[in-house]
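Let's start with one chain on its own, the form predicted on its own, as structure tokens.
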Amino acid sequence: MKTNKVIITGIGSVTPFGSGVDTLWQNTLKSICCSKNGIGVVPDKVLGESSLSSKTMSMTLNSIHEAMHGAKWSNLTEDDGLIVATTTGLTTLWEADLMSYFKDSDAKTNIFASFKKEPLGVFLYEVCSALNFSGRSLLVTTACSASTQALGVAAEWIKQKKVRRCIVVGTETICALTQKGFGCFNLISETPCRPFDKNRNGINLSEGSACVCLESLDTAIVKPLASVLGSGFSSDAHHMTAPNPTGQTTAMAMNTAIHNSGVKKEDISWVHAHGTGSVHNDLAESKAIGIVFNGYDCPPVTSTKFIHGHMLGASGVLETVLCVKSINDSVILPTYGLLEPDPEISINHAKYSSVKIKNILKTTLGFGGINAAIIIGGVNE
């Protein structure tokens, strides 16, 4: 069935570097790492004075407004769509009171009032309310793959004319529960992460928000920045925190995305990998890439998490923003922090280069074995 081409017309971000995509991009080109002791935090001064209920909401709406401004969307209508991706939601609004209550249940805390913010759906409700939005909405919480899946779903909504335009926003806020959880697995590196490196020793957590505006060529009033050509999802059914070491099921998501996009493998210019810097992720993902491009020249492969850290459920859309910038600036980014490639990882490690990018395979792996991939294309492809 012939469907409309889905294009990206606006992008926005808030990261530990500050507010705005240009700030993120300039720090990326300068090879600057946002993490301090393994954690990347958005300074309060970045968001300024705000009457919003939380840092989470401030970051979310800042990135949405930047993306909408770029797309020249003055408002949202009931014909539009909104997909929010997160794993933490509004956790910072209730976790402290919950811990106090556990320590002393007789203590006077705000547990019963604050715990009303615990359901992840409350975050979606607050975003819709802040935007005065009454159209089709969805909350995606599929671990680190959440916003990559959200992009795939949004593109399908537009192709099938279920919505006219769609916002995809991913937001994560550093909270104690997240840090303790990853700490229990000994996954957090206190030094900048080094994806695919022989001496890598873990991930860097970070917080922030990223947003893209998606629509068809029929509705766009600005020049398209890029396109979302296809998506693919799969599940490992292997382990709650470790990917399938064979890479087979991750490769399934990648191959599905390529098939659905109609793009030939030889026309993929670049693979923007999940590349967390953990031992298990990097090995499994590299094997998956090898399976996908077996018999083809492997495109250059990059992870950018040394720069911006791992923003969990928001990482897919954040890295898509970087892919969009790369397409428009004709730049392939290297894997920053990679000093000594792991000899067990057989991929084509990208070097910084100025080249016209046709299509990008963007991959994401999430806890629970949730895999997602999308194909991002140039506007003239």
The other form holds:
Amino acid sequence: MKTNKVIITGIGSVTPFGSGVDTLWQNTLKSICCSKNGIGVVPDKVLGESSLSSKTMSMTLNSIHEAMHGAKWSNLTEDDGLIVATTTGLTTLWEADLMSYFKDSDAKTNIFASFKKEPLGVFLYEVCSALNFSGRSLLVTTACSASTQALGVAAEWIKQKKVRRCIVVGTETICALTQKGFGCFNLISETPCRPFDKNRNGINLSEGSACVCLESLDTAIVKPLASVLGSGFSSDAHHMTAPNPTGQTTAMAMNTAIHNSGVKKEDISWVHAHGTGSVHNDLAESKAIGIVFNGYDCPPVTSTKFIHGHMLGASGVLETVLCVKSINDSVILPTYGLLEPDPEISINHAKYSSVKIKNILKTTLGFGGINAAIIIGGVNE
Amino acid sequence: MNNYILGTATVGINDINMMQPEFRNTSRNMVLAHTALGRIFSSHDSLLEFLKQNTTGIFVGTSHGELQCSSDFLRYIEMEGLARPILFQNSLHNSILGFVTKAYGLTGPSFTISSQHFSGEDALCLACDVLDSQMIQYALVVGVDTIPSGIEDIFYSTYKKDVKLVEGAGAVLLTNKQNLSAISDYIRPKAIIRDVKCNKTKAVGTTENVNEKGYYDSNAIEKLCKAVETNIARVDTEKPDGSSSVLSLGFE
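Starting from the form predicted on its own, produce the coordinates for the form predicted in complex with the partner chain.
And the full complex, kicking off with our chain again.
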């Protein structure tokens, strides 16, 4: 598995804590929750003065530049790749105008100008333009599994030599559509979310951006931070919003990722779960983990969403950034906010521990029954 | 590339019946995509079962996705002060994929791609990449877009005036050389995809006026289907913004 190995050489993030991975990491280690009344918002001051068209673009480019700086990539060339993962794109630029238009279609609103930003592809185009990038690009919008899928696709592009290096960036901005939408399902907890807890009562939504730079050992200038060893995807074919309660189809994605990575199950040190804090997600996901590790010692399982909230399509790459930090600092993070484990959830809840991490199974589940998993390898694996 | 096109289907808005019970609480995008896939499956009684027993991926390319449901959701909030769960669950671009995987019981890898004028081409290229990775044996690619009612004037204003916009879907079934013989009892190859070239920034030489037959952003799949059916080896598409794509096919 040493040949064509796909490595991570740069990471970047913008979260409600601020700009930069170190800010996220320090707040994580201090178990600070970024959400207020169930929503985590990136303060405008974090992004500073910007000539960019939107907060979404500022967050995206900030995280990309941080990751590229870490990887010592001075620019992108035509043989590189760029994958953007999002569900909302530039929605904040047009939804308020559209709502005003509904109220009074004769009123002078900006909707005819702002609506040009409606297609998600415009967001992709703007990111490429800002980076002066004309290589292979893609926008993945497969709900909350979008950026985990993007990481798997990027790794395949590099393995197959379809691109030389690849940026994967996930971005979400809080908008009325998602806030009211999850609200009407009674899915938002106004208090910090408590994944896997008996008394969990919903998710915390958040906004921000996270980015990783992927490449092969041939092109890397800096020491690898981690590697992406394999990926697996599946569909529940069960329900538009709820996961398959048996966990069977989610387990398919996890098992495929493990198989494709060539890693033995006993060499998985940690499962970084989706763990949203919703009743249905946590039950289904824990059953899937139970299926995957049936007959093996279940590795410790963690959700970190108490800290950074649920960044929807960007959550996979954001949590991969945390996995990379954990690998490099040799720490397994606990599920913050977990006070009284749900007796129906029989997984090995992680405790904070200093340990050398071999491999991590990172999972996500999305609306529409979309499951994605990747195996993140330690630097010496 | 060099993947085989086994099945093709195109669907126009007049071909669908939203009143069917199975389409309750669905969108036109979902029904268009469902109907296009159904036409592919109908080529053999057991084709769908075969695809379910093997690893089949679905790749949906859509530019505007479920803009109709997003718009309706926001309208209800603004006008009625009411957030309707059904409109939110259908508002994601990915809900088309969620609906068709559930309707047909397909549990393989599935992706939703949205790249404005290149939504069809990018979904097609990704399907070929995932076939190349051997993560899947068969790929269903759908390009689908609709025009949201109630905000047509705003929607049309984002395109040049002379672009004739339509609603529709195209779908293709693909496989690679390794998996071709296993499916040959159900369906035979019609063409080979040789190459997909996208010029996302400026136009290259093109042969077709976009006004001619009607346009939607993800219509590359529909155009691919029509080329396969009429044995045309090269599909040039000029996009409304001057960008372009070229799909090259081979016939054996």
